[in-house]
Every structure is written in C-alpha cells, then in structure tokens.
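Here's a solo chain for you in structure tokens, the form predicted on its own.
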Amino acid sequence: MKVVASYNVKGGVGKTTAAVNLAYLASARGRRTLIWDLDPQGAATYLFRVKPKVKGGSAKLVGGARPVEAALKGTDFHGLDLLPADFTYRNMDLDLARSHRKAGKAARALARLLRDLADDYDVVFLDTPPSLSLVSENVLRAADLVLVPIIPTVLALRTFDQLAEFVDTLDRDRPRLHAFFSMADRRKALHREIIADLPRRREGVSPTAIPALSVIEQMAVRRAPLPAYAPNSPAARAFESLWSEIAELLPA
C-alpha cells in the first residue's frame, strides 16, 4: 500500500481539489483507493456527500480506543472509499500527544493507524488541512509521496522551499515531494514563465500546470470528483497527466 499526501502549509491552493480527483483517477484505474479527510472542515467529505462525522472522534480514533476500519466509508464510486472529516479533528495535535507521551510515537502514530489498512487498498490519499504542526509531521512521516500544489507566483515558491527544508530535518521516513502547479492562469506573464522555467530548474517539479477554470469550481456544486462530470475538459486531462506521473513513481 502507498500513501500519498496532498499538502502545503498555505490554504486556498488546491489541496482539496488535488486529492479528490486523484483518488478518483486511482479508482478509476483498478486501484483500490482510500481518501482520509484530515481537514476539520471537511470539504473532501462535502464532496463524496458523506456526513463528516467519525464515531468518538479524534481522540477514539489517534488513541486506537476505535478501529480505523470502523470509520470508514463508501462512496458513489467503485473502489473508492473515504475515512470523513470530523470537527473534533481541530484537536487531533492535542489528542496526539495525549495518546503518545513520546515524542517519537506521536509523530508516527497516523502511519501505525495506516498499516492495518495495508491488506485493503493499494493507495490511499490523505486530504491535510493547511499548517505545520504535528499532524503534519506524522503525514510526512507517513506518506511515502508528498504531492505540492504550487500556485505559480514567487511567494508561493518560497513555501515550497521551506517544505523541502523541513522535510530534509527529518531523520528517517522521509518521503518524496512532487509539485505541481495549482490554479495556473497563463494569462499572466509571471505564471507562464514560472511553469516554463522552475521545472527545469528544480527537481521534483512537474510541468504539469492545473488551470484555474470554472469547471473545477463546479465540484462543490456537483459535489463529485471533476473527472466523472467534465472528462474532456483541459481540468481534467491535467488531472489524468498528474495521475500518470504519480502512477510511475508509485508503481502497483
């Protein structure tokens, strides 16, 4: 089973958007797929019409007083399973450290939860909520790839770098960052010449630029993966073109 990670510390730049369609595209493509929402406001689990509630909450579930398994749930989609968002997860740091008194098993107490999924799913994507704290450190530890979405302006490219700092703090499970551009408007000269020069520029930097378009707004009106309403739109094929990247590097 691999994880892979949708993340960057700032909000607002796909994140979301990113881990919805992926895990729908990994389904699509006979993966057994799993999507865990971590973000409290739930917008994954908006997405997959799912109640985002998880029975005992962050504390039950970090704490293992609940079996992961029992918190999960289908979607409208084959292969395709969602562990929902909970408001209690606003405290899953606290909960963390409650439950995991040393430092070291906090920091991988999501990846111990995830390896009793290893029977179950091939893939599963994990929808973080936008800061760097120590649910962010056990995400890093436990992804195996750390997908980055970019907006291409200078700011933007900064956090990334600072990302890449952290990440090489780690001591051990350190996973592979792959960034992506995220609400690319090739209107704009700085956007076009960010996407043309950084990825030769920067390993670990993909081409691959998702546009900003309206169509991929509409998934909070559809609430489903893009994909599966608009599969010939140019949001779409930059989907299946980031889908085929992570495919290679996380072979089955």
The other form holds:
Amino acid sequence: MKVVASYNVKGGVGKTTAAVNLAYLASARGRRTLIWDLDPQGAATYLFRVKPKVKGGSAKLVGGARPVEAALKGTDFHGLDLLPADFTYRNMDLDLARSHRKAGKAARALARLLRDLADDYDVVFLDTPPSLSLVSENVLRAADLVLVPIIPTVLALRTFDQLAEFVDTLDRDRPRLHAFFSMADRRKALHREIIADLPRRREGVSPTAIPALSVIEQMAVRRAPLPAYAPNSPAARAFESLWSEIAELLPA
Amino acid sequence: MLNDRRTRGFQQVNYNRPNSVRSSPGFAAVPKDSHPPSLHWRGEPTRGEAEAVLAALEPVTASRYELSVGPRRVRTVTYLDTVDWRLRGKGLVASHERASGPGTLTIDGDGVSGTTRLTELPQWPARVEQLPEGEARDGMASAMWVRAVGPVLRSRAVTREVAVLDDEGKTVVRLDWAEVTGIDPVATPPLVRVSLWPVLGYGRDAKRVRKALRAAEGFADVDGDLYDGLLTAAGIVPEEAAAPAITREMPADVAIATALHGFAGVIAVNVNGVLDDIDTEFLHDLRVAVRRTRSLLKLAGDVLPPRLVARYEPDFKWLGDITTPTRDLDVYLLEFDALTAMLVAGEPDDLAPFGELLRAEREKARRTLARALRSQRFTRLIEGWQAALAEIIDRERSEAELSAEALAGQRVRRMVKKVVRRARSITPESPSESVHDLRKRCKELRYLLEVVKPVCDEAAHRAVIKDLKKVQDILGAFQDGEVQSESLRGFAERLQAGNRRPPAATLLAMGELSAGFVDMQLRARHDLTEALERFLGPATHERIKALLP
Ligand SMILES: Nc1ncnc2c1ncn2[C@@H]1O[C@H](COP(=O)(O)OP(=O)(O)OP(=O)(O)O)[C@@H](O)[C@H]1O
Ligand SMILES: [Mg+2]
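Take the protein just shown as the form predicted on its own and give its structure as the form predicted together with its partner chain.
Full complex below, order starting with the chain above.
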C-alpha cells in the first residue's frame, strides 16, 4: 500500500482538487484506492456527497478506540472509498498529542492507523488542511509521496523550498516530494516562464501543469471528480498525465 | 426521477453476482462469495423500461430516497456445466455472458470467483485445456476434472441499474433490476428480480430499502439464485438421470432386465460424446456400463431367456474389446504428466517422442472405434437389446415367481463364497494368474453388489463395499503395474520400428517408467497379504451376513 499526501502549507492552491481527481484516476486504473479527508472543512467529503461525520470523532479515531474500517464509506465510484472528514478533526493535533505520550509516537500515529488498511488498499490519498502542525508532521511521515500543488509565483516557490528543508530534517520517514503547478495561467508571462524553467532546474518538480480552468472549478457544483463528468477535457488529461507520473513513482 | 447525470459513476454491475473486480472493502461489505439479498417481483415484467422499473421501485422513495436509473443492458447468459453436473456439485456457477463481442467467462461459487474477458467466441463443449486462460478457468479447473463443459441453459437478461440516493445525491444502495428469460433448450417466462447491493458504510440504508421493498405488494423474498430459478422454470433437473432401481418384490428376471436396461441407457447416452471426442469420460462411462452388463449376464443371465443372452453376450464382448485400445491410450495420456514427474534419472522432455506416439496411436484407435460405433452392428445391438429388455420389464407378472430379493441373496452369497475361496488360497507365493483371477471375481462381486443395492441393508452394504474397495485398490495397482510395464515394452518396440528413431534418452526414460511400474506391482503384492487378512476376518463375515435376509 502506498500513501500519497496532497499537501501545502498554503490554502486554496488545489490540494483537494488534486487529491480527489488523482484518487479517482487511481481507482479507475484498477488500484484499490482510499482517500482520507483530513481537513475538518471537509471539501473532499463534500465533493463525494458524503456527510462529514465520523462516529466518535477524531479522538476515538486517532486514539484507536474505534477501528478505521468502521468509518469507511464507499463512494459512487468503483474501487474508491472515502474516510470522511469530521468537524472534530480541528482538534486532531490535541487528540494526537493526548493519546500518545511520546512525541515520536504522536508523530507517527496516522501512519500506524493506515497500516491496518494495508491489505485492503493499493493506494491511500491524504487530503490535508493548510497548516504546519502535528497533523502535517504525521502526514509527511506517513506518506511515501507528497504532492505539492504550487501556483507558479516566486513566493509560492519559496514555500516549497521551506517544505523541502523541513522534510530533510525528518530522519527515517522521509517522503519523496513531487511538486506540480496548479492553476497555471498561460496568459501570464511569469507563469509561463516559471513553468518552462523550473522543472528543468529543480528536482521533484513535475513538468505537468494543471491549467486554471472553469471546468475544474465546476467540481463543487457537480460534486464529482472532474474526469467523471468531463473525461475528455484538457483539464482531465492534465490530471491523467499527472497520475501517470505518480503511478510510475509508486509501482503497484 | 430520471437523473442521467448521476449515473456517470456506474460500473457494469452483474445482475447475479458480486462484480469480481470489486475487491476494495467498499464492496467487500458483502462477504465476497455471498449473494446480495434479492427480491422477486410478481408484477408485470417491465422489459427494463425506465418508467416501469421506477414505478415498481416506488416504495423505496416513500421514506427519504430518490432513485436514479442507469443504462438498460441486454445480454445473453449461457450457463455451463459438465454432463454430470460437476460444477454444480461443487457449488459453482459458470457462465458465458455476451452483449456484443466475445463477452466474458465467469465462475462464481463458494470462495471462488473470477471473470475472464474473452478475445474470441468460445466453442462448446470445451475441456479445461480448450478454455481461455484466466481466472475463470482457474476457478473451475479442478471441479471440471477431465470433463468438458457445455451449455446447460441459455438465457437473455435485460437489466437496469438503479441507484438509491440520499439527500446529498449520494448512492447508498445499488439495485439491480433483472428480467431473465430462458431461451434454450426451452423458452421460459421472465424471472424478475431485484438485487440489493449495499454500499460500504451505508448498511443501515440497505436495510431500510430492503424493508420498504419487502413491505410493498409486488415483492417477495426469494430463495436460491437466479440460475436455480431458471433451471426450475426450464424443467431441468440438475442431477444425473438415475436409472429406475430394482425393488425387492420385482420378479428376478424383471429386476435383472431393469438393471441391464439402465446400463444400456448409459451406453446409449455416452455414444455421442465418444464420437465427438468431447472428453475421455464418455468412453469410460460407456465401458463401465459394458463391463457391468457383461458381468451381470454372467452372474444372473440365467434368469433371462437363454436365446437372448446367447445372442447378445458376444456382441457385448465385441463392444468391450473395440473400446479398449482407445481407453488404454486415454489413460496413458491423462497420466502422462504424472508419469513425466515420476522420472528421477530422465528429463521430462525425454518422454516427448513417447507422448507423440501415444497421441498418434490414440487418434488411430479412436477412428477405428468411431467406425465401430457408427456401424449397423452397434446400432442393432443397442436398439435390439433395449427393446428386448423393455419387453421383459413390461411382461405380465404372477405371484409365485422368484423375487429379486431372493435372487440377490442367492447370487451374492454364491459370489462371496467364490471370492472368499480364492482370497483364502492366495499366499505370498501364489502366481500372478491367481491374483488376477481374484481381481476379476472381486470386480464381479462389486458390480453385483451395486445392482442389488436397493434390496440390501443400507449400512451393511456401505460397509461391505468399503472393505471390498480396499482390496480392489491393491489388486488394481497390482494389475496396472504389470499391464503398464508390459505395454511400455510394446510402445518402445513400436517407437524403435517407426521411421523416426527415438533418441536413446527416450527409451531410457521409458525404461525408468517401466521399472517404476514393476515396483508398484511388487508393492501391491506385498500389501495384498495384509489386506486379505483383514478382508477375510470376522468383521467382513458379519457384514455380509447382515447384507441380505
Ligand atoms: N486548476 C484549477 N482551475 C480553476 N479552479 C481551480 C483549479 N484548482 C482548484 N480550483 C478551485 O480553487 C479553489 C481551491 O481549490 P482546492 O479546494 O482544491 O484547494 P485547497 O488547496 O484544497 O484549498 P484549502 O487549502 O482550502 O483546502 C476551489 O474552488 C477549486 O475549485
Ligand atoms: Mg482542501
């Protein structure tokens, strides 16, 4: 089982959009897939039309009092399940710290929970809230691959560098980083420049850019993954090539 | 509500089984090999028309749900099995489904499920090696054994998937509406069923939906799966047609004629399978019926009109003889891989020329056999024999005749005495002819016991057969060892004499096999002494006494 996190400290950069579409594509390509919506806002959960509710909430879940399996929901898509968000996830940092005395354990609690699902899924996507917290550290440690959506601006690049530095400090659980350009606007010269230049100069930056398109924005209206309602759109193609890259980095 | 927009996520859902590729826990909520709860629809068939299906399912919406119809699908489903229902015996259902293109082959049953997409239309009947490689074949191979599968029933399935949506528009239960009509060998009225596939994490909704449907007028619970329903509707009884059994009160000759008539029936039904070379068991079953016939004629033929017996006995000997070469070669070929695996010194490939010789000889033998089975002699034999027996079975009966039970008692006792006498006389030094003789008598006793089974005490019968079988197995190994090592000599000579001289390695490997067979014979000879001691002990004696009044 491979774990892919969609993560960025910044908000509104396309984390959820990427996690939902890539999870959909992974399952459509035959991988048994789970997506865990760790964001108490529950955007991914909303997109799958599932109610943001986990019985017992974050405390029971991260404390191990309730099995992860009990909270799973089958999505409308074949081979794709969801672990929904719950409003109590906003306390997950506290719950993690509280239920695990040792800091080392608290930082690896999510990884441990995921291990229970190892026989059931080939790949698990983690959709994360924008923050740098104990939850984020858990996510980074649990992940084999961290997908980082970046908007092609200089400032956004700086945050990516900071993340890379932080990940370097992780001892044994160091995930691979894979950044990609999100909401790329071809009409903006700076965007074009960065997209053309950076993947060549910088390791771990995908040559695939997800364009800024209204068909992607429509996901919230349709409440469905993009490739499910616009399979042949250029936007869906872009996510497909992103998934192909990831699939190669994560041999089944 | 008709909402096509929301059907985009539908995968093709099979109407009577879990989609085998659904292996994520999302679908594993239903134990993998169990079927979803199904309900039977008693109303008018809908032909899968959306409006009609939605109208029928209306009770679901009353509480809190909306329905969204998926596409209507039409396909033919051909259910497969061996002539002796081996798959069914193992709780397996094999089917070939197609809409357009060659379709898929699916196996489903206790702990087994698999689907194989076909690249060309399959030909039926097919033996394991003729089936396309894949999950489906793997799932049915051991149950099929050496037998071929062919169509049992062909049906046309019209299905419609309907999603039950909650207030978020999320699918919480999937309903499969299926109307299935038998088309071949008989047309049946449509069976209409709706299956409920729960979605992971929405078990409560599944329960609620099921309850709503069960409470509705048009629906009723069903037992058994769709296949069962279709078989019943088509009047197909999934078991081998049992020949009418003899009864205690039957006059002796009627009883013997009844048993013989049964064997003749077995011969007759297997002929086409032999001619078409569907699988090797057709010939085997035919031969067993011939042996049983001959054995019964020998042991109890005297109760039948002497002219009749005299007329047919030689014919059955002929029939037995003409089938022998093909069967012997079949056995060799069936065992070929096992033989190859026996080699210690030789390499498996060494035997390849031998394998080729076997296949060539078998093909020749089979052609000769086919000619014989198409001959007038055979047709007259089987038809005349069946007619003559039927006449005896239907004859006028009177009170004072020897009963089947009395005859059975008499003949079994006589046969047991013979077997016991021969068994007693066997010592470790006895020549192999005596052992062969014992083997033949045991076989006769076994056949006789099988014929008279219905008039015997059941428990005693089972026990006697079990004892006898142990001895027979050893005697069989003894015989096989001898026959095989001898016939290997013949094969080797023919290989040598052929125009393509075999490599020395082939002959050496055959020599190794031969030594193996001799060894098997020696071991059987050794085991025999002990087995006979047990067989001749007091326990067997008691059981035989209990067998018949
Ligand atoms: N490529 C794109 N083109 C146009 N709109 C996009 C694109 N990617 C994302 N959006 C839109 O931008 C908004 C933010 O995207 P998204 O929710 O995926 O970001 P996020 O990083 O998960 O945000 P948050 O940090 O709030 O969780 C959404 O309304 C989404 O529909
Ligand atoms: Mg988000």
